[in-house]
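First comes one chain, alone, set out as structure tokens in the form predicted alone.
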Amino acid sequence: MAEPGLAPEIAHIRGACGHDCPDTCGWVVGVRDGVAQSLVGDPTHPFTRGTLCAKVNHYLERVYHPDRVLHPLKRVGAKGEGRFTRVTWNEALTDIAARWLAIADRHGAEAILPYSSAGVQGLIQQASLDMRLFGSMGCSALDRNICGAVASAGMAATLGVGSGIDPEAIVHSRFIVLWGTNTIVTNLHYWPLVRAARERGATVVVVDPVRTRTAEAADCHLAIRPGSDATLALAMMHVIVRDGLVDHDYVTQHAVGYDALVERVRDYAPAAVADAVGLAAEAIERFARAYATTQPSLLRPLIGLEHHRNGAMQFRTIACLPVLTGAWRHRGGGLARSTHALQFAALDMDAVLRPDVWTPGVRVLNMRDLGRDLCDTALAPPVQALMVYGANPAVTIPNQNRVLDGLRRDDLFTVVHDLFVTDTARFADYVLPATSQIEHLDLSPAWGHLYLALNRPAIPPRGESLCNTELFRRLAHALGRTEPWLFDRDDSMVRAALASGHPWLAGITYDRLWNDGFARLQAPADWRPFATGGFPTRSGKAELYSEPLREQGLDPLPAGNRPTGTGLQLISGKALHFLNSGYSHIERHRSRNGTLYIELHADDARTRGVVTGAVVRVWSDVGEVQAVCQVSDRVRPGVVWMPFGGLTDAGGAARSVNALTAEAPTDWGGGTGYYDTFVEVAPV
């Protein structure tokens, strides 16, 4: 306590960013008298090293923004108008519970759809008591696999798992392929490790249809046609097989299906597929030989590849490359992707989610299809109640126009739990105030490294805001539920998750995390998961030929095909100052890129009569937007790029790039082919 007459001392509270990003940055909040004075990167965190991204650097503007929802709100205007009046928590919860019970009594509990995603990416705030409550009620389940699951499913078809080596082992790599990832923008703290490997002699290659900031910084950029990644990988395998660059000892001991794969790749000579890939045959040849002859070689694919209809096959095919070359033998070799599977395998997830209390056999709706499901008059039972938390589907889900049509339904009872009146919340019957990351407790596993963090609440919840777990405790009470497992405390769920007994959690306790802020999973220092095989597939080996895929009616071998369509192929990507739809309402960020824009090649601009700065009409089979034209050499002819997220249509409408995308299922894995959209562009 400060001396009388002196300013109170500032307390420094460690936490972790809760955004959906591989970095899960450590931060420190400076607090005086319950008010956050500062928020900076934690300089002691070994991976994020005291830096935050351009969005999170100003996170306190989000916490204390004047538009933040601080009290429960009830709709008083038409859906979409965004007009609300303040009500009490008791009034809101009583009405919500009564409406849900009436809907369940009339239509069955499956008429209630909980809809959430990674708006807050932590172990218990993202998914814990909500899963217990809705699962035990028998509500419709949600397939939340729009991002990440496709890549995991594709890799698992070859390797048995969707993860790879410790990403930090990249410093030992000598040939690095950043495949479908704009590392400098979306994985900021990984780039210093890439640079460290480069300083030790590594070559860095970027495979991406767009010349991103990362591509500009690499030694080589291969600007392939969107969705041709599997074809490129097969052409590489053709060269590796033809030129005798296969590690036959590794393949013989640790893989199945090699002979069948050899037959498949005969048809993928670089000269035969050069046009499909969009690269010169000589460039493919050089790339394949350099990859196969430089060890340790590391593939680093992230999100880009999986947002095609053939997304799973693309990951399945690319995962064959380090098997053929034996790259898994070497420290820093193989493939590095998400570490979520490693983190969740160590934690006791069943203790958090309690699947034992869920109602079996309920229907599962894919989050990708929200607009279709809300508008489907034949769906039985129809969705009568929608509970949205940690998500803003009016912006982030395909076929935005159909999503909005569904949200406008007069007979749909919608509740949104968020910090702001988002695009989705404008259509809600109730908007409930949510806590920010510095106001609640959470355990933060990372999907880009092996550090586990505890996010300590630094300030009390502002206004009447509630974290997700407290909201669902109160909803359970309002619904008349009394089971103790619906009211578990946050700290007890964190402790239960850590008490799995997994060797990688040895010595990592709640108290240690409370004091230190973070701890690295106890993986071996030189961990090479498949150096001597041991793949967790049905055969126990890497499956170059997959019998499980054949049993599902899918191609058992890697296959190359790319989307076709009329017009220009649309790729969307993350904007530096936005996070999906988040931060788009904050002036500091909005002023940077506040209006929807489209980048296209000079050749495509010329044939369409559009110029930089002009407002253009962009349309697809499902919708249209207006955007500001930017003639750019970042994209190749036939490809256009637009930012993903909550930017305003150049005509002033509340439409995003997802007004152009359709609910296109991926081959397997439950995702959607955002990047298989074809558009046309014309002057307004």
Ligand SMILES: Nc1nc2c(c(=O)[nH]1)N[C@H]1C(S)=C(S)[C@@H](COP(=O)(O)OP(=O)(O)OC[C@H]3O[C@@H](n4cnc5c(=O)[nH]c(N)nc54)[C@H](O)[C@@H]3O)O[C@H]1N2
The other form holds:
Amino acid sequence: MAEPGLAPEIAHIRGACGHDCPDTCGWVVGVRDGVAQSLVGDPTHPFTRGTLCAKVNHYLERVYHPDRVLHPLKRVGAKGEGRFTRVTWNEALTDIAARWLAIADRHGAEAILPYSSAGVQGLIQQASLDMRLFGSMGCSALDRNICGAVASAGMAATLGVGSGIDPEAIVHSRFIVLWGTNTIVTNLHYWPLVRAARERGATVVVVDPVRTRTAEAADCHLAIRPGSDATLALAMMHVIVRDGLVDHDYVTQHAVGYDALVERVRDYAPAAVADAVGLAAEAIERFARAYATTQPSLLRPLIGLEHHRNGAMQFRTIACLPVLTGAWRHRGGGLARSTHALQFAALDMDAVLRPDVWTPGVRVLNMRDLGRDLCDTALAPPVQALMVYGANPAVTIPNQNRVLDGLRRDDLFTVVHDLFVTDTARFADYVLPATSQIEHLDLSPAWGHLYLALNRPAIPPRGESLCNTELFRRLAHALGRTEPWLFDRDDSMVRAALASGHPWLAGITYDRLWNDGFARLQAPADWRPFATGGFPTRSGKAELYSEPLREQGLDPLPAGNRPTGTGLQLISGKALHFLNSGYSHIERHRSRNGTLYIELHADDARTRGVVTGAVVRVWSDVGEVQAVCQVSDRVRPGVVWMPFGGLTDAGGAARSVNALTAEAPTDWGGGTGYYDTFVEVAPV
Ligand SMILES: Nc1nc2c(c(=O)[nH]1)N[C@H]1C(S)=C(S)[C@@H](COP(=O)(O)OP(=O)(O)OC[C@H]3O[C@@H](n4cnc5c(=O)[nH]c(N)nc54)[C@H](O)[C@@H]3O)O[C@H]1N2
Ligand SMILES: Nc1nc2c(c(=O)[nH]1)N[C@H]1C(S)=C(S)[C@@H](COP(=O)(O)OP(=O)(O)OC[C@H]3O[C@@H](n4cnc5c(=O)[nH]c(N)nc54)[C@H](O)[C@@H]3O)O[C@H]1N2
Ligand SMILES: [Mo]
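Given the form predicted alone, state the structure of the form predicted in complex with the named molecule.
Everything in the complex follows now, all chains and molecules, and the chain you saw is the first one.
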């Protein structure tokens, strides 16, 4: 209690952003009387450096937004209508447990599908007690591969893993390729490191079909045709082999399949593939030579290459480049992608997820196919109950119309746990209130760097909201379960994860994180994972030729196989003021992106008779939306761009760009080719 007449003291509490983003920023929340007054980037966090982003600068508006769900809600209107009435937690939990038990009794527990993604990205709130509960019940499992899995699987075919070097080592690089990633928009806190490298003499090249903000800020932008990156990489290898730029010593010692690769790249002379790639042969020649002769050289891809039907092959192929040039030898050389695998290898994940209590052999459903599976009456057993948390599949999964048809099913019992009545929640039988990141405890392993943060709760849960772990403890209780591992406390799960004994966690204790907020994994200062080989592939070497791929009936060699279609190729990228579908219903953010729009090249606009500002019809094989037309020189002819997020379309319908995408599977890795969508555009 403060002295009378003095302002009550503000407490400053360290935490970390829980959004699905590579940056996982450290933040400091100023709290008075249980109310958050301020939230700023942690100035002591080396990656955050005291700044947040266009979204999280206004995070407290999200926390205190009038539309936040603060009590359990039960549906009273039709599915999709979004009419609910307030009920007690007891009523909601009792009914949900009874419905689940009845469904499991009648159809088997596999008729229950838990569906979650990285809406809250952290160790225990993202996945812990939920996995134990649903796993032990024998519910259907979910294959989560719309983000990162394809890239990892593709890279692993060449390198054995989906992770590369410590991204912070980029400051040592002299030639940086930001390959299918829009750093300034999606990975903002990485940009100062790119700039630092540049100040030390590095050249920055962006490979992206769209002239993004990042492309504009680079030394060179290669506006490639979408999906032709593997072809470009093979042409680069052609030049590298032809001009004697191969690090033979490295390749001989640490790679297999070099001769077969040389044979393969013969057909990929820059002049032969220039059209397919959409770049001039001389530009490819110059790029290849600069890349191979400037060391350390670093490739930095994130998601852009993965959301294609040939997504895994794109990653598998570009991962061959630093092997041929021996870039892995150098500090700051090689490839830097997600650090997810490094963080999770250090933590004791089995202690958190407890796979030992899961029912073996349960059905696995791919999140990409949610619409198809919900609509499939022949599925045995059919999905009768859906529990969505930390995800908004009505907006984010391909073929939105099919997802909505599935959610509309009268005999489907749907529960959604979220902070807001999302487009998915509008179809729920129960909407359960979730805490925001400043209301719960979590450990935050980042996928864009090697810092680990402890997110301390700064304020009590608002209203009757519950964090994910507490929700699953209560659901377990309502289901009549008593096993102690379904009721583990949040801090004990974090402590257990930190107690792995992994050398990179040496000295990183719960108490230290509680005081400092974050710690850097204890990777060696000059960590070069593959400087002397040691690739965790079957052969123990980098696999330029892959026997495991051949055994799966796939091309054992890198290949340029650009998916094609008729019409305009639609890229639907991340938006500056949204976090995937998040923030799009908040006016401040929405007004900055406006109504659904489409950018297209002047030539394509002319032949279709559409002009800037006009409302146009955009359709594909699976759906149609209305969008505001924006003639733009950011895209090349044949390519169009639309923002991804939960915008209403220009006709006022709650349709996102995923009304146009189809559930096209990737070559391997189980993902989907969001960006291999072909559309036509016409005046309304
Ligand atoms: N502001 C903001 N930040 C975010 C997010 C957000 O929604 N908003 N989402 C977060 C999430 S979940 C993720 S996974 C990351 C993703 O981060 P990024 O990978 O940077 O984001 P994307 O927009 O998916 O794709 C990056 C770029 O790939 C390009 N691209 C598409 N197809 C191709 C291709 O065939 N070849 C090449 N070379 N480029 C191609 C696109 O034009 C786009 O500019 O961002 C995270 N950060
Ligand atoms: N067309 C197109 N589609 C895409 C992409 C694209 O580039 N183009 N990108 C893809 C990518 S990379 C990704 S990662 C996916 C994202 O797909 P999703 O994960 O489905 O999307 P989000 O919008 O991030 O949804 C997260 C939800 O979690 C909620 N949430 C936040 N914190 C909590 C919490 O503590 N508890 C609970 N229960 N809920 C919480 C948020 O309010 C939000 O509604 O979309 C994919 N879809
Ligand atoms: Mo993602």
